[in-house]
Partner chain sequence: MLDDFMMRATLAGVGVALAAAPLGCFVVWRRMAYFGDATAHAAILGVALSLALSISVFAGAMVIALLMALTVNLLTGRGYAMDTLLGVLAHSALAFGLVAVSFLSGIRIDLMAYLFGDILAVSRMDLAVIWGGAALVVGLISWRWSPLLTATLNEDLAHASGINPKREQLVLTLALAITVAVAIKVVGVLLIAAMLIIPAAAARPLSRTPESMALVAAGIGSVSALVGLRAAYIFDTPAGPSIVCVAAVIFAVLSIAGSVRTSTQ
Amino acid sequence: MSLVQVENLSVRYGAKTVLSHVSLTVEHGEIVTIVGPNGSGKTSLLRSIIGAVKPSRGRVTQSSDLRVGYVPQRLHIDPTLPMTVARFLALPGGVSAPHLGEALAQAGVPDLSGAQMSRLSGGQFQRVLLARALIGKPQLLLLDEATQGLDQPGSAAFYRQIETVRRDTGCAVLMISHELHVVMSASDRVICLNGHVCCEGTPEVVASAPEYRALFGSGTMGALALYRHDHDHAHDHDHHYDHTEAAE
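In the form predicted alone, the chain whose sequence appeared above, alone:
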């Protein structure tokens, strides 16, 4: 059985229809990316999957006892509040130190447990949110534009970490993003959304589809090829990655 199955989903806010007849599945261990222009219904789809939005038509089915981890776009923490990363991850309590350490290591920031949340860089902060999502050992990891505000190298590094998480834990990943070439290249399957599913397939298939090019142009193919080339060599220099600065 699929981890998540969305069947003929429609979502309305008042008189406005934001999603119409959307169907998709997320299978065990795969990375699925949803792309689309602003206002295309990406976040509404994600919120429908987690049960925060009630569809006006259709249904969402999850496998039994599905464990879900969620990484939001952003999270505001009062900068005057003294709170270490370990304390933040332990909220609301009941998480052991070894589990915290394991989650931070999986997120690529194993040495941050004693750092103050208010002093983290943008990239470090998102890695900590990723670690928090991983504490519950999710079968499905949801990311809602989780690299918003990071520069391109920081985003690329973050999505390489997502690939590592999938490889090491076997969890499936469903993410939405505006960073087309970076996020698509990290995906097994891409769904192009614009109120409905415009096209779906591998990154190369979607980037070549007329419906995709009508929305985003043809520049992504070149960027995708370039990222693929860079990505093949990523592990050669990943050990030089400075978590303090390069994640910014």
Contents of the next structure:
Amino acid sequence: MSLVQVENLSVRYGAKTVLSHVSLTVEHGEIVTIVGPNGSGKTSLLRSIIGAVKPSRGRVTQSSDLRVGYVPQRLHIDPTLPMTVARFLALPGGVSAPHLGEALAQAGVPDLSGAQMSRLSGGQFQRVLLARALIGKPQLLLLDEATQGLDQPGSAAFYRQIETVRRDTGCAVLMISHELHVVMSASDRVICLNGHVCCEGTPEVVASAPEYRALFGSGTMGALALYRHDHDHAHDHDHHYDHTEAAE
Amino acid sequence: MLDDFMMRATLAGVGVALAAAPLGCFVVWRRMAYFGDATAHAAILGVALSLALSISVFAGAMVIALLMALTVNLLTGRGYAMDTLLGVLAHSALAFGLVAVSFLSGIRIDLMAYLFGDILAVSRMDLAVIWGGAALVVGLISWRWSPLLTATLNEDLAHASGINPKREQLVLTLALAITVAVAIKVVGVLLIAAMLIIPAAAARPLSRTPESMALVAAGIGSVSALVGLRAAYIFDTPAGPSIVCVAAVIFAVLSIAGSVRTSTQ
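Return one more block: the form predicted together with the partner chain, after the form predicted alone shown previously.
Zooming out: every chain and molecule, the one shown earlier first.
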């Protein structure tokens, strides 16, 4: 069965409806990306999957004993709260030392366990968040704009890390991203959201859908160009940045 | 041993310091300082009511502190900013408390004793209540430590780990009400927030993890109680404020030392 099944979900904040009649499923091992303009309900959708938002209609069903790893959009740690990376990773359940090292290595930051969270750079911080999400050996990884505040090489590297994690652990990934040109190529499936599901399918199908073009306009062409570029030619991944910059 | 009033005062001060330390850390991390203040102010209404109804001051103060904290929890995010809401509720409760006290004909009560505490008059019974309350608070917070810490970091992170941040907030609220109720006799309504915040803030520069900060805060609070009482005895100064003064001096020294160390690194 699916890892997560969202059926006919509606979410309201007071009088404002942010999501109406959204249905989607996430299957084992697939990378699904949610794209959509600001205020389209992307974060609300993710928050209702983790149970932080109560649906006003419809329901969210998780497969039994589903292990979820969640990387929030941003995390502010108050400067009065002392916190080492190792302590942060052990919250709330506790973790063994080898397990901790493994998660940090998977997230690409093997040497940080003794550092203070407040001293990390933006990129290191996001990877530590990813490591924490990986601690529980999740079957489903939820990422809410996990590369916010990173520069383009930084976020491209971050998404490559996600693909590596998926390859190594087999977990499914459901993520929100603004960086269409980066995530389109990495996704198995794209869901275009604007309060409701506008269109969904493989990246190529979505990128050429009229609903998607209506929402994202000319930016779409760049994304599509890069997408095709990535897949039509044999290429060296090390030159990825060059391609990205050239496409803009 | 407990026959000596100084001994009882010292034990009372240390008991409150131990309960206030871990709770105070959460108050600082979650920026709830004003919340602690408001709960404490409301307790004066509880004192007045318990005197009028001839019930224990501890019980009255705790019930009102708890009601106050729950009301604030309930009303936040409904149109008024948190600090406005706390300002309205805290000072109204304090004012109603003071007015209610004046209606208590026949009973002469020393209001100063509740505003600033009367640690030198702590009885054996008070001591039992203080240490019982302190044990309850420390037990409650140790039991919920990891979920509380996770919810303090980020509510969504807590949800994703199957923790309900609202319930954890309730645990803190309950602990706060108990602490306020047991600390009234020791430092009084006006200085309770000082015992919560100052030792925790002073412990920050010395700490690398949340746990060490709570332990160091407990140490600083206890030292403040010991030294403050001694100083009050020697210089004939009011005991509760003397304890807070010592804590404040420790805070100042550690903060300056901390910033010097950071700037020379």
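Quick caveat: nothing in here was measured; it's all calculated off a predicted structure. The term rigid core refers to the maximal set of C-alpha atoms that superpose within 1.5 Å between the two forms. Numbering follows the first chain given and starts at 1.
A displacement of 2 angstroms or greater separates the C-alpha positions of A115 between the two forms, with the rigid core held in common. A movement of the C-alpha atom of G94 reaching 2 angstroms or beyond is seen between the two forms when the two forms are aligned on their rigid core.
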